[in-house]
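Take a look at this single chain, the form predicted on its own, given in structure tokens.
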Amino acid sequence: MSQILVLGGGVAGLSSAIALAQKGHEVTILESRPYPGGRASSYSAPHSEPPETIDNCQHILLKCCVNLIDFYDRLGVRDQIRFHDEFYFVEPGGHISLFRKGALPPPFHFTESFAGLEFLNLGEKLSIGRAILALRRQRKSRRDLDSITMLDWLREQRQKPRAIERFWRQILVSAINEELDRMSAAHGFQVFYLGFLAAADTYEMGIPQVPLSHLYSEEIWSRVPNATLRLRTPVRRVQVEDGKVVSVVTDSGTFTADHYISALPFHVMPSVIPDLPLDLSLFEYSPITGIHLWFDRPVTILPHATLLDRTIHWMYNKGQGRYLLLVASASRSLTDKSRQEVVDLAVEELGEFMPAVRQAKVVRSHVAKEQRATFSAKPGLEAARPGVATPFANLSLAGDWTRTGWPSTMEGAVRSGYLAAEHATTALGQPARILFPDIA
């Protein structure tokens, strides 16, 4: 079989690597960091005694993420993902509304719990219901969805301001990591339809029960036949001659292969592969912030919750109600705040939802600002996202920023990896079908 070199050990690179290795190709993965996983990674919590491994931010999946689930199957870690079929919407003051499927078939399976959501009034629910039906009708007929924002479309559908803020924004900003007035309506449509309308269980949320790094650790990769993971090996330059890649220069030496897959982030591409004609002028990043809080006592019994009307969007219970991970998506408002300012804001807001926080003491905290968390899924970007093929016959592109049909998510990253693997097998004369189509 062929020798394949994968540049980048994030989710995109790892997914392409395992798919190719399981087809019998000899695959080497080059990763600059001391651990695989890229942005979906874990590390030792600062000042923790005993030592504790934490995630840089909470990464979740929905059951509509069919390729990501397949990737976990290939790694043998799917049993480490726990799926939840209940969402808790919490209002300031602590009132909880439960959102879950009922007895009716899709797309009406949320009718019972939606009718019971107390954070929306009857008029807001009726307007949301009309918009959901319009979204279902228009998702394949409208041709302008990538040229308008999701907020433009919601206003076109006469959505009430509080319905936008408490329902649409709460769901979509968390899913796509971008504000509604900066988000392409095409991505908003896709994520909402696949996650909430396509089937009865696609909304179920999978949360890893182990640190992210355990899902694709060195130990796991050591058991994958035909795959070699080389950490602390940053790629410096991809050498091109006569219309093809001839080698890859790293700090650890020069590597050659029959085929190459670049799964590097878009901001490093011009310096690493300057011969590749890419127009990246429309690409920009959207940040996400994770706030880890350890309390001296339990402050909640909820496993997770989405928090309404505040900066913090989600709470995840990571340890008996004493250790919580809070997430603020599209967190530009927190970029210039100090670590302590972010912690103070988070504790103040959390106390509005969970009264026990006001009597508890924060014994430890940690703030993880991921300034390059995802690309900004803004209108007009789709046409600029490159496909898997390049002008060089032995080079394929992967990465959630490439044309996957998804926004910047782990599902999008795996889709890109599988597409690159398919492209590589075709270029090597042994075509294979790897990618799973979307469920609808």
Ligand SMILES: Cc1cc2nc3c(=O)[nH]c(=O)nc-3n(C[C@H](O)[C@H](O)[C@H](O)COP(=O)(O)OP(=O)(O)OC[C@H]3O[C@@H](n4cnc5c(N)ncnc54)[C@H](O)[C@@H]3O)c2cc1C
Second form
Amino acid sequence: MSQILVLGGGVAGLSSAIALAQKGHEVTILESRPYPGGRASSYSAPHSEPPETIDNCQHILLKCCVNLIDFYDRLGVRDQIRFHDEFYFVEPGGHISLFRKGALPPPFHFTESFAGLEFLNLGEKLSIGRAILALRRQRKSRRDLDSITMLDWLREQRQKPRAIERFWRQILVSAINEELDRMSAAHGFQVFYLGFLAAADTYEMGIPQVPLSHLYSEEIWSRVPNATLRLRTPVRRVQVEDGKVVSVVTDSGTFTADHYISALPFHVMPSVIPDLPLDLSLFEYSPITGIHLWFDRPVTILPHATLLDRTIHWMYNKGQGRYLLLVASASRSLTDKSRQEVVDLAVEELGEFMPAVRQAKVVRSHVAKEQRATFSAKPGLEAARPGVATPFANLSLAGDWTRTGWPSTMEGAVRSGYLAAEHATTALGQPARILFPDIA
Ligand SMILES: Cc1cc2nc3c(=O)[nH]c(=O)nc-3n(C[C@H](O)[C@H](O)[C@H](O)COP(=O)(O)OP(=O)(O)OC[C@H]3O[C@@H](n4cnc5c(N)ncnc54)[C@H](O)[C@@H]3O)c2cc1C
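Switch from the form predicted on its own to the form predicted together with the named molecule and print that structure.
Once more the chain from above appears, this time first in line as the rest of the complex follows.
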């Protein structure tokens, strides 16, 4: 069996590794941090007594993330993901509109629920309905979707400002982690179509019931045959000679293999693999801020909610209504605020949606500002995303930023990992099909 080195133990690296190990290859993952999972990982909450493991930020998936679900299957942790089929849109003041599928077949399965949304008026709903039909029609036929922003397209469809703000922005900015005026319409179309139109259940939101790090813990990993996870092993340099990779230099020694997969983030590529010609000039990051709040009493009974018209986009109930995780996507407006200012803003805003917050006391808080959360899915980037093949026959490229057709998500990361695993098996003369195609 062939020996394969995977550089980077994020979701992309781990998914390529497990797929190859299950095919019988001998796989070693080199990860610089003391834990696997990369951007989708957990750590001990500061000042928690007894120690509590929290996620760096809430990570959710939709049922259309077929490769990510397959990855969880391979790890034996799929039952740790709970799918929710009801969304709660909450207005300042606390009014809640419920969104869930009804009796009609797709793509009309949200008609009843949509008609009942109280935060939009009839004119706004009709204009959104027209735009959804146009999105279905134009999805395959328009060639310019990656050269315009989603906002350009919504304006072209004469969407009313409140329809943009309260419907399109609310859904898409969280899904793609970018503002509508910076987001390629191609990504807006792809996520909206797959999540809300392609099938009746693809919108269902999966929330891990355990901290992310438990999904791919060292203990789970130790049970994967043929795979070795080496933590605290930063790769310093990939050595290339005569058009192929010959070794990988780390702080713990030099490693060699029959094939190599790079699953590193784009910003480290020039220093770790300087021989790889990559034009990364269009790549930039978009931030996400996670605000963890522990109250002295329950402040909500909702499992989760999307919050309209404010800085905070989502609330996740992480424990009996007392521990809430709030998420602000594309959170550039919070970058320069101090952690205390972020907490104060979050508590102030939350009080507008959940009056019980005003009587409660915050006993503990933690703010995780991830400046390098996701790549910015801006127009023109698709053509610049590199594919899995490199000029070196024994090196495959993975990572959510490579050309997966998906924005920066765990599904995109797994897709890249599976594509790299397929590419590796072909290079090794034993081609295998691993990737699941999109459901539509
Ligand atoms: C706050 C936040 C919230 C998010 N929310 C969601 C969500 O709700 N749903 C969703 O689908 N996605 C979400 N994402 C995006 C998702 O986390 C990423 O798209 C995905 O995890 C990327 O995986 P990756 O393996 O491509 O990259 P990474 O996770 O960045 O993995 C790269 C790995 O390489 C390691 N590494 C770097 N340099 C070296 C080196 N020199 N040597 C060895 N190892 C190295 C890193 O430590 C890391 O483990 C979120 C991201 C963030 C930050």
